[in-house]
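The chain that follows stands alone, in the form predicted on its own, written as structure tokens.
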Amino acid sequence: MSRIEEAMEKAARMRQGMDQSPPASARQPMESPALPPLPPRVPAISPQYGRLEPQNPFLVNLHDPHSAAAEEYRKLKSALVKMTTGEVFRNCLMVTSSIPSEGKSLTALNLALSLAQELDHTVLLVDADLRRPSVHRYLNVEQGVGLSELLTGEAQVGETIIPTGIGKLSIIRAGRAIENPAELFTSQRGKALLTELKLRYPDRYIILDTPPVLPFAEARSLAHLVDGVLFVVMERLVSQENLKDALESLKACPILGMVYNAATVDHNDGRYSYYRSAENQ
């Protein structure tokens, strides 16, 4: 069993010894606000931008699919699935980090990719880190028309959804710079584009990028209007006092989980080498 499957499994015994309400199941489905006329699925390619076609080799799902981060995103992508299926579609889920550059971007990115390889889910990846956006770089795509616009009612959300042409994946980018991206997410019109956005199709995933967790508040409040939050944890960044901080400011919102990022790897650990050395043969 893979670390982020130990991780996964531990939160979900910790949250079933803790958690008090009745199951998810149990409770009574959220009733569904009245929506905007259904628009058309959008295309698999962008006719603006084609087949986004990225080169960042830490995209380790599009590049290196056989590698053995590639297949722990596929472990985390089963686990997820598992833990967000059910009686109850828990389809909106956030990434985030207690302090900047521990590989929540990343993390977000190869997920979304993995479950966007899948027969069964549509994706659709929001960049909702609105100081610091990355997923149009990774993506190599410009930035553009995107969350902010929406926030401000500058824009439709089918004009900020771009295909990528990648599997089911598409993304909606961050938009411009906007001075209080904190106030705008949990403002009337932001809870309303969200649950819009969870609800509009009733088999896509909805993963938010969003800022870290101690410098700034969007990660806070955006984690009380999702399904479930996951938790990037980079090897040897972040001290354990500023994780316990972080995860205290967390605790009233349904974590589902850890990565463990950057881990030292047991290069004595064959399960991997086994199918590398038969590819070269």
The other form holds:
Amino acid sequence: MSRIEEAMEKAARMRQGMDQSPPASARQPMESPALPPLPPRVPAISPQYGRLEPQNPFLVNLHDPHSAAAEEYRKLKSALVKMTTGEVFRNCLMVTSSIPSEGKSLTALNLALSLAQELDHTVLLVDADLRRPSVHRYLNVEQGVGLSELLTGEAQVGETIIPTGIGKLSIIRAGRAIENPAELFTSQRGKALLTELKLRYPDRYIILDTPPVLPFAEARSLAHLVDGVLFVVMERLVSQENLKDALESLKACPILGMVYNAATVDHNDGRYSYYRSAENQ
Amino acid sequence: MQSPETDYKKYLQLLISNKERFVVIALLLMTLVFVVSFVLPRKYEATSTVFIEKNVISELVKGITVTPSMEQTINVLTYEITSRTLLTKVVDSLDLNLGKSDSETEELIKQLQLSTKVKVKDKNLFTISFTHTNPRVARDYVNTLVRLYIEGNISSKRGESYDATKFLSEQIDTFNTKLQKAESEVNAYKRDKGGIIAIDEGRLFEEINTAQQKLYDLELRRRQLEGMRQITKRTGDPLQSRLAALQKRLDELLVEYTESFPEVLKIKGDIETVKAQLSERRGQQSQPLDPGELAKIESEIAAIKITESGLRRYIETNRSLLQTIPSAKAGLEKLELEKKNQKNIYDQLFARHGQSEVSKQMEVQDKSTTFRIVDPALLPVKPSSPDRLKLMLLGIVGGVAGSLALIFLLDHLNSTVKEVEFVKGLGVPVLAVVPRLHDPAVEAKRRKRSRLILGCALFYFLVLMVFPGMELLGLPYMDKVLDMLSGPETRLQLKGLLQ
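Having displayed the form predicted on its own, please output the structure of the form predicted in complex with its partner chain.
Next comes the full complex, this chain leading.
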């Protein structure tokens, strides 16, 4: 992607009013004496990939911001923002579910997109599902240096963050496949890494896309490290027993709430006809 | 808490989202029922209608004849027609038991009993129907059964009439003999005791009384005569009569006067005188004045005595006779009653004999109640069972219903999270309910697939409808195809049955 193009992108974005005004009431970062000096902010567009142009139709907050689904993600976002911004900014969230394929990555992505489209927050989406990474696929980025490299100490945080060019959203990919993700997460290095990510920018949300709870151990250990857990439930996929078991296993963790995914929609329901008409306008 | 409306919406939603599955399952079920309806063994039903005819004559001669009761026959019709004896005869005459062992024949008869249906309508019509895989056998069986039943029934009725007549005449003979015997006994008795029986008891009693009266009269007369005899002996003496007169005069005077009255004294003197004269005369024998008179009296007394004894004997005999009359009459009555009873029975038997004679004649000439075959069993062309059209319609309805039920059942058995309500109940807040997202490309593909499936299903359904259509129009193509498929087998079975 040429520089001219990049400039045009930026101009276009400015027209959309996304980057126009600076944060109105910038949150005071939690100052820690042990904190390393702030590294320079990552540029809004990655030098390697330029502005990402994901095509996946399920990224509704990007492609179809007026849809009912996008609205639901916005509701989720505002609820989360309300919950996490108190005296202490609990900015490190993880998204998980009971079993695979319940829509964790999409929820994480849509939530991240929705947050990033807001003016106040920068968002870092970390693909912590090292077993079946999918964030890069949705965003149309090829797999490369990512979380596994960070965990093994093969890379520095700065190298792995990829600004997407979509609002203030950056991602850390999963990286190469490794044998023992659970152990790496619980290791000191893993914990330090998480703290570092969390404290690097005071106004940034860290969203971790994790493996499911029931088959793997990572999510359970991660859930103790993060500030909040978002639980995704997909209709007609997970059995009631499994869901209960999964919630039970996360009992001691700060579960913020659930996202009920793939709900059957009654099109005659008045709630959605409003959206429909808005969409058609 | 769910309202019925949301329930209904839920089910509708379920049905819409599972429409392909629903259609496919329904069609599979229908196909299954259709195949079964064709594969089920075809059975043919032959029916014969029999009219129980009451002849006009039987109404006319009602009361005169004694016809066998038809009601009873009808009541036991079903049992009689499916009775073992009759069926055995039918089996024998149709040779259905050829080459079969006894136990097999027994089994066959049981089966025949089960598949023979007898229905009585309006008390004078009954139908006999029978189902069998071979139409020919069904027809022959029904016709034979009806024929044998009617034959048996008529001959048995005739036999009954003949037997009744025969029995009655035998009884008449017996009672005739008895009656004659009783009559002769009565006659003999009359001959023996005829005199006594003829006597009128009242008159006899009267006669005895008269005789008694007569006896008294005679006794009185005799006593009088005896008295007279004494008096006659005394009246001849004048002193005596003077004394009596004086005595009498004295008694009269004493009534009026005292003893010192002169007249009384005079009469007392006279009486003394007469008494003195009488005592004077007592010394000499007084002589009877009239001996002839006395003799007459004597003879009369003797005659009366003889008559008296005669009367007494007469009374005696009559009295004894009077005592014997009741027993004699009772004996006669007894004999006569016996005779009368015999006569009664004899008369009744004779009357019945007459009736039975008429009945017999009626039976012989077939004038009484008869069975008439209104409608003999014909060779059934169309199988009666299975009723394919009905079965197919049921299959269509059942397929739809079954498919619905199956889908709802599967949904019920599916224990996955189906409603946001369940998640809300877990105690964790639900922050967002994201509707199912659809990739337009995938959606379009799915629609296309769905349309293809539904189109195929519709086509298949129309093809399926050809079969009930054929049944409705009575086109036997499927039967022919099935016959061709199972040809040799069927032929073997037929051979086995018809040999």
